[in-house]
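As a starting point, one isolated chain is supplied in C-alpha cells, in the form predicted together with its partner chain.
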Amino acid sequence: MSTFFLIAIFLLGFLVTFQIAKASEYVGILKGEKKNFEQNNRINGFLLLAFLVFGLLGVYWCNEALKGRILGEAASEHGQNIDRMLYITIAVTGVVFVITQILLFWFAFKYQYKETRKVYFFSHDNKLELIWTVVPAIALSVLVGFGLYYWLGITGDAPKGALEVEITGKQFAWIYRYPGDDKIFGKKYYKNISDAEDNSLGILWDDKSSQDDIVNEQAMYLVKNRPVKLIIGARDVIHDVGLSHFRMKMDAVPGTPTTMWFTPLYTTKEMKKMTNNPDFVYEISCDQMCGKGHFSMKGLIEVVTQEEYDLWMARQKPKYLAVFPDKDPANAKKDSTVATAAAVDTLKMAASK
C-alpha cells in the first residue's frame, strides 16, 4: 500500500515539475531571451557559491558525525604505520581538496556573465604550467616515499620466531591449522579433502608431522605482542582474509598460497575496554567476492596473553586423534568394544583410499 502511495507521490511530483517547467519556458519567452538568461545565470551563480559554502560545512559536519565510528585504535604495529600514512595522505590531499574546490566554485561565481565584463584572452603560460606539474610531482614523490618505506616493511619477511598459523577459506567459512609441537605443518593435497571423512584440508595423515597438527574452525588464537605469520590458502574460489582492526588484508587463492604477518598489540579483552564495547571481537571478514554467502563469511580471532594461549593450546587435541580415535592414548586405556573397533576400521579404510 505504502509503495503505491510513494509511487503516486513521485508521479505527482513529476507532473507538477513538468507543468512548472513548461510554464517557466513560456514566461521566459515573454520576458525576452536575454533577460531570462541573465536571471537564470545569477541564480545559478549564487547557487554554486552556496553549494561551496554548504558543501564544505557538510564535509566538516560529516566528519564530526562519523569520526567516532571509523578507525578505532589500530591493533597491530603495521596498522599503526598504516594509520600514520593515512593521516599524512589526508592532510596533503585535504589541503588540495579545499583549495581547488574553493577556486573552482569561487571562480565560477566571481566570473559569471556580466554584460560589461571583458574576458582576458589567456591561452597558455609555460611558467604556470611548469609549476603545477612540478609541485604535484614533488608532493606525490613524498607520499610514494613514505608509502614504499612502510610497504616494504609490512610485506617483508616475518621476524624469526613468529607464530605460524595456517588459514584456509572455503565457501563460506574459515579453517585454522596450527603445526603442533613439532612446529611443522603436515603435508596436504587437495585431492584428499573430504568433508565426509573429517579431513577438511586434505591432510596426508601418513606424514608424521601432520599427526600433531591442530585443526579448528571456531577461532584463531593469537598472542599479544608476538608476531604472527599467516599462511593463507583457499579450497574452492578466491577469498580474502580481511582484518580491519589490524588494518591487514590478503587474498586467499586456490592453488597459490600467500602469506602475511603482523604483531597484535592488544588482547581481545583490552580492546573491549578500549572501545567501550563489551561485544567487541576481532572479526575476519572475507573481502573478495566468493559467492552467495560472501557477506556472512566471518572468522574470529582471539588475541590473548602468552599464558592464556598456552592454556588454550594444552586443551587442543590433534586432528589426527579425532579422526583416528584408536590412536589416541587417552582412548586406548578404555575398553574398546567390538563395535567401535569396527567403526574405526571403516574410517581408516576410508581415509587410506
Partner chain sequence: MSNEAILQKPADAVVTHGDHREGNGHSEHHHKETFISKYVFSMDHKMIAKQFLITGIIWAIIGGLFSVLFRLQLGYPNDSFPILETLLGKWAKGGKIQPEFYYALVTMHGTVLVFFVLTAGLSGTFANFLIPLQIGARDMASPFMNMLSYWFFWAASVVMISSLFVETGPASGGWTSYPPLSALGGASEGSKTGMDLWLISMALFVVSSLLGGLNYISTILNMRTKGMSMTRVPLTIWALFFTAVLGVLSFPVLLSGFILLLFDRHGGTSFYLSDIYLASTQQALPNEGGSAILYQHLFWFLGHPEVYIILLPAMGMVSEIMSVNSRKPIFGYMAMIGSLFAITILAFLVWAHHMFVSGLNPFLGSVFVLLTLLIAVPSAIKVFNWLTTLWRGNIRFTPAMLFSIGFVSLFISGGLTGIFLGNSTLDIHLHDTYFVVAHFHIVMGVASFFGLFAGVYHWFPKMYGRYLNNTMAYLHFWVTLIGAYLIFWPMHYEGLAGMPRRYMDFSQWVSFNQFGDLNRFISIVSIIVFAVQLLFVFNFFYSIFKGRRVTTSNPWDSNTLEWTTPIRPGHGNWPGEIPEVHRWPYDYGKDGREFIPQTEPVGAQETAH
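Swap state to the form predicted alone from the form predicted together with its partner chain:
Partners and other molecules have been left off, which leaves just the chain.
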C-alpha cells in the first residue's frame, strides 16, 4: 500500500509541475518573449536545485532501505574481502559523485543567463588537466590492483588438504563429482557421455581411479571452515557457476576446465537462523545465457560440519557400482546369502520326503 501511495504522490507532483509549466507558458505569451525567457530561466534554476536535493535524498534512502536485504552477509572469507572492496569502491566513487553533482547543479544555478553577465572563456589550463587526469588514474589503479589481488587469490592454488569437488554444467542442471578414497578423479572422455547408460560425465570405467568416485546431481555438499576447490566444466555449451552468497562466479567452458576456491564460513542451518528464513538455501545459478531453459538452471549447496559431511559421504555409493551392480560386494554377499538360504530350503524339503 505504501508503494502505491508513493507512486500516486510522484504522479501527482509530475502533474502539478506540468500544469505550472503550461500556465507559465501562457503567461509568457502575454508578457512577451524576453520576459518569459528570463522567468523560465529562474524557475529552471530553482528546479535544478530541488532535483539535486531530492535526488541525493532518494539515493541515500534507497541505500538505507536495501542495504543487506538482497544478498545478506557474505558466507565465505573471499566474499568478505569482495564486499570490503565493494564498499571502498562505493565510498570513493560516492564521494566523487556527490561533489561533482553538487558542483554541476550549483554552477547551472549560480551562473545562469543574465543580461549583465559576461562570459569568461579560457582555452586551456595545464594544472586542471593534470589534476583531473592523474588523480582518477591513481585511484582507479589502486582499486583495480585490489581487484586483481583478490582475483588471483580466488583462482590460485587452494590450501593443502582442501576439499575438491568437480562441478559440470549441462542444459539445464549441475552434476557434482567427488573423488573416492584414493583422492583422485577418474578419467573422462566426452564421447562416452550417455544419459541412457547412466554416464552423464563420460567417465572411463576401466580407470581404477574412476571406480570409487561419487557422482551426485541433487546437491553439492561442502564443509564449514574447510577450503574447497571447485573444478568447473561443461558438457554442451558455456555455462557459468554463480555463487552469490559466497560472492564467487566462474565460467564453465566445454573442454577447458576452470578452477576457483573459497572457504565457507556458515553452515546452511546457521544461515537459516542468521537470515531468519527457515527456507534459506545456498544456490548455484547459471550466470551465462545457455538456452531456453536457462532460467531453471538452479543448483543447491548444503554447507555442513565435518562430522555431518563424513556421515553423508559414508552413505554414498560409487557411481561405478550403481552402473555395474554385479560388481558391488554388497550385492554379491546378498546373492550368496540368498543362494545359501535356497540350498537350505531344498535340503529341508528333501529330508521331509
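In this text, the rigid core denotes the largest set of C-alpha atoms whose superposition between the two forms falls within 1.5 Å. Residue numbers count along the first chain shown, from 1. It should be emphasised that the depicted structure is a prediction, and the values quoted were computed from it without experimental measurement.
Problem - C-alpha of residue 214 off by 2 Å or more between the two forms on rigid core - result: For residue 214, whose C-alpha is compared between the two forms after core superposition, the shift is less than 2 Å.
Exercise for the section: Could you tell me whether the Cα atom of residue 152 shifts by at least 2 Å between the two forms after core superposition? Expected result: It does shift by 2 Å or more.
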